[in-house]
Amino acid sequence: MSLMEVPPSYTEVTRHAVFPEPSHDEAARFNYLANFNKYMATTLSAGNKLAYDRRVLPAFVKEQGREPKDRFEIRHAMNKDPWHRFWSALKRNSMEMRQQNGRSMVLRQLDELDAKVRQFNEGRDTLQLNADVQVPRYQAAIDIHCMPGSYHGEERPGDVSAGANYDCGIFATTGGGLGALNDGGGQALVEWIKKERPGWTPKRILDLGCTIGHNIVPLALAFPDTEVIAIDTAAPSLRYGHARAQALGAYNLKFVQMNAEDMSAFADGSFDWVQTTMYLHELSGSALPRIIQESVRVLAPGGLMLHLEQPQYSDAMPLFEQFLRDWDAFNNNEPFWSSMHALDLKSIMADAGLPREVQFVTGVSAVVDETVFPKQSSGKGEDHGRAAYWNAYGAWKAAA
């Protein structure tokens, strides 16, 4: 890994006014887990196609008579090999350490953090939640992406660790590669919506499965004279998410705790932009067509909706790459990151009222500053499931 490729220290990540305060050694730990999961997207992922075409392939053909029909079979070839299973070893041990790292450095201040958050909580309207929204079972059922409590979890009522614990950690899952404020993806839907459609000012845009509103700040601060709702169903990420919104002054920003199945709150056609960013495949196969059916259905005429997701699966697509990308689905506790990328969105679009010909599939890269940030790239050393680069499946609402 050249010099150009290491991650900035975590020091250098920019503070704003709820972030959790690392301790020297807890910093050196984000450190080292960033540069070392840098490490094994690059130079040591290389060595999973090596052992496949060298050792795997070779076996099953010999064996079975023919080449392996689809991602599965690879994936229990590909299990048997010492290379991958040591690789596989060290990556979910990496996201083990990121969480336990964080969640000690979250416990440790959490009287101060929930303090904190007051400060920009307590009587403000922009911060709107409901003890009646139940988290989903497809959501409480596992600690997602190996995170104690999940989304959701509390420490005791009222307190904000999952979301503090999901903020200081993506530093290192993602080796810097979202930027300081880890908004890079947010950052590349205001550049990309300046281009596509420039002086378009929506009026109402709405965000699903907002966690703590990395993706959706730097749309309320492009646009301070649109009117921002997120939702999101875990009361501890929304406290925490709302706080930190206020503090980096995104005051248009209204945080609403509602499951996205059933937004019967809102009316039809009250949103200029509905949109998610890394949430589809979080969702069970029977939750995601609801979701976004009553998503077409608060769209307004001549507004867009916006998917930011990897690439879905197609016969375009290599079945090892199909397998690689799908490690997550099996060792990273992402139960329906597998199933979702296998659908066909453009169908479960077009049943919920958006046509073929309204649809569109684009490319979105990270926006980040890159004299302290590495530029990201789709190319080569893609860490599948965690690269700064992600496929946007949208459409434009046919117009009244």
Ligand SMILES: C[S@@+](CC[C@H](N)C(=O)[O-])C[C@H]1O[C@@H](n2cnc3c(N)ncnc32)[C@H](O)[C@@H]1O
Given for the second form:
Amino acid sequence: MSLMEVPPSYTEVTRHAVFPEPSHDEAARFNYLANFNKYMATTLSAGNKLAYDRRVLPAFVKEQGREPKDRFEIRHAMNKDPWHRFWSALKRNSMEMRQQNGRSMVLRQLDELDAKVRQFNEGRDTLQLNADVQVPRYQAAIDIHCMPGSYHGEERPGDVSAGANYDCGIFATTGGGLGALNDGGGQALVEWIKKERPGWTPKRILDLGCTIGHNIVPLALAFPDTEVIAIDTAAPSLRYGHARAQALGAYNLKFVQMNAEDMSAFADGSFDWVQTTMYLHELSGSALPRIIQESVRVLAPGGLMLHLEQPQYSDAMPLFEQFLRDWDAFNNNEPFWSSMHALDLKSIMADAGLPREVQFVTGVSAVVDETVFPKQSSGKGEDHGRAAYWNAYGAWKAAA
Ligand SMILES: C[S@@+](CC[C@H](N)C(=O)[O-])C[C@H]1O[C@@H](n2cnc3c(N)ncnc32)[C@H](O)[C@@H]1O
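We have the form predicted alone; now please give the form predicted together with the named molecule.
Below is the whole assembly, all chains and molecules, this chain first.
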């Protein structure tokens, strides 16, 4: 069975009570984009390596008398290659099409969405917004991954447009690889912790930069007696995320508008688990170490710190792979992607108070629903949903 024979299907995706309703054509566009992205990431992307090996590298060596010394030199050389330019333009366009489809789908039903969300949000103390919280400049200065208004923009005051657009479009960019509710990372965390610490029930969990809570809802559902707090600076994402979590039954999950650089509202050592999912790569170089420091401060002795991210660049990762992974930084408004992936996270965590002896790095793969994303039968290509893979950079803080 080939990759394209069992495509993820937008119409089959399990929705929740506040998910934007797609028309036939909107679902068809997202289906097209999901499969187009998978095709680009596999079949078409292979052409980049061919172009490099057969044309770009030999020309570079001929001109310079040596091989490229870093991912930046490869990028400059590849940016002149016609195949890479073609692939890159397709990829950028697919992101713009995702945003256009998602946003038009959300805006035409914004009244209904705001009303649905209000039903879940009004009068609940599990949503705590604070208009004094500023969106950091490193977030506000650009439209992150071409998302109009980023995570915090409002079409009109108090709306959920940014959160709803993020939720309905991520399926297309990941080719369905995060599962029906786009929560494959969170489900993987649940599976990981149950094996790592069987029987452990944290009393309090803190999730930083939760957006709409895709990956913290599975933890809240897995630990119903745990108090789970998810913070973010973006109000429209929090409004939508809170309603979504309530619709999915995560009543022990609180959404709080707060900047993770200053969590003075939380006492030292007040959480047993502090974590982030696909968050660190969107932080500026100065915010990241500050946030790690704050996270270590609020982590209880004996507690778990965990950051799920794409693998960091290292000497073991070929320069060509680093160049390809860098694509988003230079073509998709992810300004910190490149520099963040080159950081020495272990040193940053050690400087913040988690010495190397208590740190670990482990691999985590998305866990998704096999009814919607069946396993490949022949072993060819990738399993639907199992393509998403992260590194977990973590530490168990020394007990008191
Ligand atoms: C890539 S998204 C994180 C995805 C999310 N963790 C998930 O699992 O779906 C980054 C989020 O971090 C938030 N953010 C950025 N800087 C922040 C800060 N200093 N404090 C709190 N949230 C922040 C943004 O508003 C955005 O929602």
